[in-house]
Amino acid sequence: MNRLTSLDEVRERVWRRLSKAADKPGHPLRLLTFGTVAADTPQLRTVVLREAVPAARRLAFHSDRRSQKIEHIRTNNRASWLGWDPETGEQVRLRGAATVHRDDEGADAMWREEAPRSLDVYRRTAVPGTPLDAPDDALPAAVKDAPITRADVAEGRTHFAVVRTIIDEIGWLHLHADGHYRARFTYDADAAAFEGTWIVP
């Protein structure tokens, strides 16, 4: 990958790649680390990026509404995202305010759009993190046999939630053979735009 010399190009590239990742399984930015804070301790987990809307500065994934991350957001809505592409040597860090959507239009839309195979985990009756005597996914038999239908996963809607983050800071790092370099973008509400600067990597 060539070195980029324009901050606008970097910012546009970050959002373009995130948008593509949200629609393309296997994209290097499809699986991202999502961070919350609980009792002053960072909490990290991998999530599947399901939505990236540059115009709204929004990233989203879906989650079990009974999971700990949902409670973390309720207590402290500041959240971070981290992605790494080993092929291009790019790291992307994003920060913003997270919200949980359970039964609104956004959650309904994502539930309708997702394939049943992506929704089977919400049929679990056990809360995520529940101790088990042996390794098990705790899924009912109805969602273990292919093909899984929308009717098979319908009961899971009560456990489904969408987590959205409105991004207000973007960090971008490029590890390059000719020298590593880094950019930071901060959203300026008055200007309704991201302001960028190059910073020391």
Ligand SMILES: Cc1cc2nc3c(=O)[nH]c(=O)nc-3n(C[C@H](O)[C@H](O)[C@H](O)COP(=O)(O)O)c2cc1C
Contents of the next structure:
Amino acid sequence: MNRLTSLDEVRERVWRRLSKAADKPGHPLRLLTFGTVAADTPQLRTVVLREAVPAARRLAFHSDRRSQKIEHIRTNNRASWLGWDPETGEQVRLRGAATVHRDDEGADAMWREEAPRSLDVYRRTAVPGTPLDAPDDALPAAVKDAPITRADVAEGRTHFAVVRTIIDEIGWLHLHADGHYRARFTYDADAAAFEGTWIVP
Ligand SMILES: Cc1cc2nc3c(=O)[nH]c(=O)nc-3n(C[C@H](O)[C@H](O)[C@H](O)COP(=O)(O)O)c2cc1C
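For the form predicted in complex with the ligand instead of the form predicted alone, what are the coordinates?
Up next: the whole complex, starting with the chain shown before.
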């Protein structure tokens, strides 16, 4: 990958690649680290990027509404995303305000559009994080047999949520043979645009 010299190009590239990743399993930015603020320590976990909407500055993933991260967001809505592409040498960090969507049109649409195979985990009746006597996925038999149908996963809708983040800061670092370099973009609400600057890596 060439060195980029335009901040606009960097910003557009970040959003373009995130949009592509949200549609393409196997894309290097498809699996991202999502961070929440817990009481006294940052909490990180891997999630599947399901949506990236540049015009709305929005990223989203699916989750179990009973999971810990949902509680963290309820207490403190600040959230971070992190991605690393080893092929291009790019690190992307995004920060923003998270919201949890349970029974609104946004969550309904994502539930409808998703293949049943990706929704099987929401059929768990036990709450994520509950201690078990032995290793087990805690899934009912109906979603263990392939092919899984929409009817098999339907009961999981009550556990399903979509977590969105409206991004207000983007950090980008490119490791390059000719020299590492880095950019930061901060959303300016008055200008309704990201303001970018190069920064020391
Ligand atoms: C490859 C991979 C993809 C994952 N995708 C998601 C996801 O899209 N949504 C999600 O809630 N958890 C996902 N998980 C599980 C989370 O990393 C985490 O273990 C779980 O959500 C519980 O997190 P919490 O207790 O902090 O809420 C994924 C884990 C892996 C390893």
